[in-house]
Structures are given as C-alpha cells and as structure tokens.
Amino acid sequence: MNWIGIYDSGLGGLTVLRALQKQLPQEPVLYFGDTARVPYGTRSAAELLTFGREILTWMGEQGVKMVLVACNTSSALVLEQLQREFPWPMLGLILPGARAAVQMGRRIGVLATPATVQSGAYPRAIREACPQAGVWQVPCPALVPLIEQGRSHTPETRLLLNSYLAALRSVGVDTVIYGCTHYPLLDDVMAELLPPQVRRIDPATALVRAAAQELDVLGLKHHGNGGVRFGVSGSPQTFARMAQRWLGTIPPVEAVVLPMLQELPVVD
C-alpha cells in the first residue's frame, strides 16, 4: 500500500486530512497524532526532530509515498532536515500557506503557536511572496490543549481566543492565517470574532494542491480506492472520541509503538 502520510501531534492534522479527503478522495492516507507527546508548540526543534525521525521511520516502514507534515511548528524548525534524511517528498505547511495569503490581502496576520512565532518562518514566506506585505504575528500558546481537551467552543476559549484576535483587529488586518493546523476547528468562532471582510486562510487547502501537483508529476496518483488508517502514540480511545466531533464517526485507530531513534545532530 503506497500511503500518503499525515503527521501532526494530535488532532490539528485532521484538517489536513479533511481537505486531502476532498481534493484526493482516491488516497490511501496513513494519519499519525503524536498524542503523547501534544503539544508540540513550545517544543524545541531539537525534540521535534528527533519526534519527526521517528515517526517518518516507522511511516516507511508501513510504505508511504509521500509525507505531509501537518504541523506548523515541525514545518517551520525541522521540515528541512528532514527533508535531507528521507527518500519520499515532503511537503509542509508554510509555503503554501504564505502563498495563498498573498493573493488575499496585503496586511495578513498570522495566528500561531509560540515556537512558530518565534521561528520567523511565516514573515520570512509572506515577504518572500510578496515584499510589499506587512505582518503581524500573534502567539496563542493556550489554543491547542483546549482543543485536545475537547474545550475548544467553551466560553473560556471564545474569549481567549477574542484576545488573541483583538491584537489583528487593531491593526486592521485583511487576511488571517491559521498558522496552526488546530486552529481551522475554531474557524466559525473566528468567523464570528472577526471583521466580515476578513479574509481567513486555512494553510491545509493550499498544502494538499501543491501536493496533489507534486503527485502529477512524479506520476504517484492512486487511482484505486481511498481510506484512512489511523495511530496514535497516545490512548487511541481518547483520540477516536476526540475526532468523531470532525469526522462524523468514530474511526477505529490503533496504538503506535515508535522505534526509538538514537538522538542525532541537526546537520545544516
């Protein structure tokens, strides 16, 4: 079975699944939620590398074509080098994302996880993209364990979210990006927090175009039938549970034993 694989420290790479499940419905996908280890957005690249190497080693081992890291913390630190240590394509979430902000709007926010922030990694996309563009980046660090916890439309998160948002809507910005693949399961709280003429972008949408392209040409397209198998390193019946609020229906979803890597060095 050639998969494609999806990535992600929980839940947030649903999104991804969603959109690859509307643009690729032929796929085989293997999903992989990182749940023991969630967070991943205060982690450091170091830890999401060595995180990164051993789920993609055992994703190779079950016979993946192609891998979409569907994380931005991992897509902005480590996707790189992880690029240079396995034969499949890559592909993250930055690029696409940046890209398709840019021919929204001029004045695009960015809603992240604090390591994402940090890294620089959007500005640097958005500007490469498009000089002219002006950045604002906000760090919402408490996003993704209210979501994990299933909290995610409590009215504690509404207004945490409202100050997070507030900081965009100061500046008056166009676009919106969800610069965190958990953030698209907020998106009709956001609708309602921001401005009508706002513009949000969910990076997920983008990622699985340049995918599906990136699949023409290397001539990897699926042309049988699709379906999801899904592992966790965590409680695989807490994730189903979890993920039956996006998906409809409780998946069955097996527990995953990572190969346990040594350490290596970051090479540049």
Given for the second form:
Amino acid sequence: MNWIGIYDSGLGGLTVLRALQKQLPQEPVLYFGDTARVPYGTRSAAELLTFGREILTWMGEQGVKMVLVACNTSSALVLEQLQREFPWPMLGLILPGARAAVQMGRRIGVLATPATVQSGAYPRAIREACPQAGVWQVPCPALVPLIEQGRSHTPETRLLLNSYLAALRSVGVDTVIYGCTHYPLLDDVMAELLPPQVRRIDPATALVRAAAQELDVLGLKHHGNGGVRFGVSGSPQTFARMAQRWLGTIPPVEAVVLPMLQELPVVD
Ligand code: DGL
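Moving from the form predicted on its own, what structure would you give for the form predicted together with D-glutamic acid (DGL)?
Expanding to the full complex; the earlier chain stays at the top.
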C-alpha cells in the first residue's frame, strides 16, 4: 500500500487529515496518534527524536510513500534530523505556516506549545520569508491536555484561551498562526475572542498544498479511493470516542506496539 503517513501526539493531526482529505481525497492515509505519550509540547528534542524514529520505522514497515509530520513541536525540533534518516519525502508545518502568514499580514502572532515557542522556529521562518514582519509568540501549555480530554468547548477552556489571546490583542496583531495542530479545533472560539479583522492561519492548508506539489513532481499521486487507517499507542477506544466529535463517525482504530529502538544521541 502506498500510504501518506500523518503523525501527531494525538488528535491534532486530525486537522491535517481534514486538509488532506479536502485537497487530496484520493490518497490513502495512515494516521498515527502517539496518545500514550501526549502531550509532546513540553518534551525535549531527544525524546521527540526517539518517538519520531519509532513511529517512522513502523510507518516504513506499513509502506508509506510520504510522511506529513502533523505536529508543530516535532516539525520545529526534529524534522530536519528525521528527514536525513528516512528515505521518503517528509514535510512539516513551520515553513508552510510561516509563508502563508506573511502573505496575510506583517504583525504576526504565534500560538504554540512551550517547546515550539522556545525553539524559535516560527520567528526564524517568518523573518526569513519577510524580514520586516513583527512576531509575537504565546506559549499555551494547557490547551492540548484540555482538547485531548474532550474539554475543548468548556467555559474553563474559553477563559484560558482568552487570557492567552489577550497578549496578542494588546499588541494589535493582524494575523495569528495556529502553531499547534490541536488549535484549529478551537477555531470557532478563537474567532469569537479575536478582533474580526485578524486573519487566522491553519498551516495545514499550505502544508497539504506543498505535499500535493511534491507528489506531482515525484509522480507519486494515487488515483483511486482514499480512506484512512488509524493507529494509536494508547487506548484505541478512547481515541475513537474523542475523534468521533471531529470526524463525525466513530473510526476503527488499531492499537500499535511501536518498535523499541535504541536511543541514539541527537545530532545537530
Ligand atoms: N499537536 C502537536 C503540535 O502541533 C503536539 C501538541 C502536544 O502534544 O503538546 O505541536
């Protein structure tokens, strides 16, 4: 099978899956959620590299032709190293997200996990694309756990999100990047809490556009029926129940035992 692999710590990758199914509905997808180890947003590069190697080794065994790293934290910290180690084209979210944002505005807010913020990956990519752009980052450590627990639309989450967005409202950003794939799941609440003129960027759209181009160039496009195979490292039942809300149906989900790889040092 010639899958496009999508991986994330949990539910966040569903926003990339959604973009992929819109733009490339004929592609079969192998989705992996590392739910036994979510959240990724406070992990070190060494941990994310080990997790990425395990997941990609498993994906290789299933027969992927391309992988979308549907996690900003892994894209920011370990994508380049993983690209060096695995043979298929592998795309992340940071460059597509940064480029999409500078097409929309010059005062750019980035909402992301603490590890993504700390990496400085978005400010670097944004300034590279547009040196005049101003960038304001807000780490949002509590959002992913709330979303994974199914508490995305509670008064508590709204209050918290409002406090994260206050910093961006006060500096008057014109564009906000969802620098974590979980956050587009809160887009309706974001829209209510941000001034109406602020553009909200989901990097997944641009990522999938780049993936489509790459498939074309490499002659790897699939011309048949799509479909998704879901696997998780945690409880398949819990993931199926939580994913139902975003997918509209309860998906079949497999429990995946990842290959245990020896921990290798991080190479810069
Ligand atoms: N959704 C991932 C990201 O884009 C991981 C978030 C997390 O697990 O903390 O960063």
